[in-house]
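Single chain ahead, written as structure tokens, the form predicted alone.
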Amino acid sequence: MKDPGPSLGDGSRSHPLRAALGETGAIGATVRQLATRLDMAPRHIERALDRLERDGDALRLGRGLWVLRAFETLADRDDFVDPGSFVERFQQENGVSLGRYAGPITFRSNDATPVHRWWPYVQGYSAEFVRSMLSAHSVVRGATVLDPFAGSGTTLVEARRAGARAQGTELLLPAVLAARVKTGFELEAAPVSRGAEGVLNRARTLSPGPLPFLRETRRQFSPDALEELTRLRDALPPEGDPVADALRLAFGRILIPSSRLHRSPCLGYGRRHESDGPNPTDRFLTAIAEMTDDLRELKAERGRWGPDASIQAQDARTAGWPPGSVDFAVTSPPYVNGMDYVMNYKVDLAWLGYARSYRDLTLLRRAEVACDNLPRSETLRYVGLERTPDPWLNEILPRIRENVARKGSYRRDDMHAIVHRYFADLKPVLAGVYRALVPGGRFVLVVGDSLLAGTYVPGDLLVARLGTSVGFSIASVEVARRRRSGQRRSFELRESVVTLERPRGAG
């Protein structure tokens, strides 16, 4: 590494670090990025940044991001298009003003809700939200309800409990397993309890089994937990029978709680010590007890259930739902540059046998809606700015590309192509749901906006506009809650409920 050069003095306005931060502008840079850019040791960069911060010339933002003080407030920058500008344009161009949704929406309450607690899927919305949507849109018994991004089945569970015919598609196989088990209300508690007892008895006779292919497995779990988990896994019956699937789901539920990891919402290492909490066997017994308690409680409402739910392990972009077969659709798609679901659920995929190599994970990521861990080969056709799904993207994508180039070091130099593909991925889903809905049928989407490379992306408004491009009319866009950007904690984002309607006179 080169010597860091002269220290930052009060008159050192030309110091290379200050110049580098100025070049990165509103998107800023991390210590590592600045060290690479200036060929300096990170410790020298840290000391210089601390001095700049003390002098009031720089500040630290979320995720270790540094910017010059002049870039503290994005809205003050001449080259920044703020959320309010897009809201105003949306009202002018699409004739819709943003409203307010005051009901519950986040998935968090599902953790303590019967049936929904069987597998903690931290993304998506709450059971209360689905119930409120079914009521608000007058979904009657016998109607067909579709969720194209079904996740762990929150929509399907509540639709079936309301007497509707529930259908969904989902690519993440652990979530498909969860949705199938959670909607299998006819399952009796006693066979599940006996099956769990059999698993424990078999596990006691087994030696510790082979570890999943994930390289970090030994870091993720204590040695004792690994031995216990491999025995439990190898004692599970084959997948396919309803009781066997319930047992596998209970095992999948205990993986993260038995590890050194947490998922809130992204997978990462927590501060849990090896001796903290119950052992995997006790966690498995607790999961089974909760499941059987819920199954017994469900029997009281058997007469109100709809027919068996249908959950297909399928790509929503190519699902091909029959025309006019759906009365109401509700979902929460991945957010632009949001969660890498493969990364977040790789432990579940590996331990449950749905992925047996890193190649399997790569293939699944290629098939999902675009995120920023997408292989570069999947973004090549979207690097150009032609044929974007919406005219607003013709303005937004160049800003992302220019900001990334200005920064010089960013996690993806094709970030604009990822955003391009994200909206290109959503358009066929919208078109497929449009065809599937009956005239007058509605499609409700919970979706948020984003701040990417110092560029604001109104994801909710763009999804609504994409809906009009395939034939929908926009019934409403209601802000459900406020969020904070991971890049800049001071920058406020939103999560909205977008309601689209297939016009009654549509062909």
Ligand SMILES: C[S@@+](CC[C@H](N)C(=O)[O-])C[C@H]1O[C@@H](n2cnc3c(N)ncnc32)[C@H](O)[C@@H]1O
The other form holds:
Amino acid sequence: MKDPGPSLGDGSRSHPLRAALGETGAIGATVRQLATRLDMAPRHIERALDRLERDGDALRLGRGLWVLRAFETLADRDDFVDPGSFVERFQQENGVSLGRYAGPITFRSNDATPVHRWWPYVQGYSAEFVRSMLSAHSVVRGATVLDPFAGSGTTLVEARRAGARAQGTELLLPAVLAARVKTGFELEAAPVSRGAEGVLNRARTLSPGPLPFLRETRRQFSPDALEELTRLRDALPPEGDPVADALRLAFGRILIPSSRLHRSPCLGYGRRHESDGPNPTDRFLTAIAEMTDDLRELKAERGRWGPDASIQAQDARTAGWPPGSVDFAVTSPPYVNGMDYVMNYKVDLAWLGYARSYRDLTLLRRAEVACDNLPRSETLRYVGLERTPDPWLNEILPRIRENVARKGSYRRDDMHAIVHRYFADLKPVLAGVYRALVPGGRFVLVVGDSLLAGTYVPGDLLVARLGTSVGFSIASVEVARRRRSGQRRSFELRESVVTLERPRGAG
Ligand SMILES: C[S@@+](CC[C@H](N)C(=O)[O-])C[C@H]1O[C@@H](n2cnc3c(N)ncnc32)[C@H](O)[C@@H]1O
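Following the display of the form predicted alone, present the structure of the form predicted together with this ligand.
Next comes the full complex, this chain leading.
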């Protein structure tokens, strides 16, 4: 690598660094990307960028991205279509104005809520939100409630507590385990406590066991934590009966807190001194104590429970729910280019034995709704811009493709194909839920918009429009909260509650 030393970024407007950054336009570039592009050492790029920043020419955005000041305000760019104009078009074309949803929506409050706290799923929504939806849509005892992307079972727990028949599909097996255990209200506390004692007694007699296949396991955990966790894991009874499943879930819950990792919401390295906290055995005992306390409390409402919940480890795109079998559906699908659930839950997948190789992780990623880590072979069919699921995508996808091409070194050059596939993945789920709902039945989705490769993608409005393409009418779109773009902290995104209705008398 040639290294011209610290003279780079000398303030000259025609300097190669300014030119390279300018070419990346509104998307910006990281130090590493600029270093590769200019074939220079990252430390010199960093120094030059600092100088450009001091001179007011460049600024640092979220995720280590740098952008020229001229590109800071996306809305000023000729090729940028801002959120407001999509909202206006939505009103004109779909006849719906955006409202407000005032209740709490994020999973945060679930961390302290009995039963929901058994497996904190940061990607979930709050139990309060589900309760308010069940009541707002007059879901009565004995009704059937469906969640096609059931996650850790927030919907299913609340639906069953309200006396409904709860059913869901979900592909991520640690989440399926959580949903199954959390909806098994009949479980008694005493056998769980006895089972946990048995696990601890067995673990004491075992030698440390083999590590899961993940290459970075030794980096993720201290040697002491690894020994203790492998012994606890090997002492768990085989999955399959309610007590064994509850013990396994408690073990799953302690994995990330016992590691050097944190999830907020993406998995990353955080605490260096994980030895500061309680050891895995103490964490396991705390998890069991919370579970048994909640099980005792739950029994007070026994008379109100709906029938056994059903959670299927199944692909929502092809689930084939029986026609007319569902009264109300509520979910939060993955967001466009949002979360790679497989990457974020690989530790849980590997330690709980649900994935035994990197190939297993890839297979699961292929089945999940598209995220931006999808293998390239999975986006090939979507690279062309024909047959997009909504006319708005005919404008948005080429814009993403052009921005990525202009930048030259974006993470992937098929980003537009990933977005295309994301909406193509959601459409059969919408169609399946439409068929499954009774006439007049409603489908509520919590979904966000995105900023991708400097292009605004109104994910919530697109989902509502896709709904109409399979027969739904749009009852409302209500903005529940504002959030910041990970790509550009100054850019405000939203999270909306989209309510669709299967019209009465429709075929
Ligand atoms: C936002 S989360 C749902 C969280 C859930 N509402 C809760 O509170 O726990 C989206 C879920 O969709 C699941 N998912 C993605 N693609 C799927 C597919 N094709 N079929 C079924 N589930 C899928 C993911 O594994 C993830 O758990």
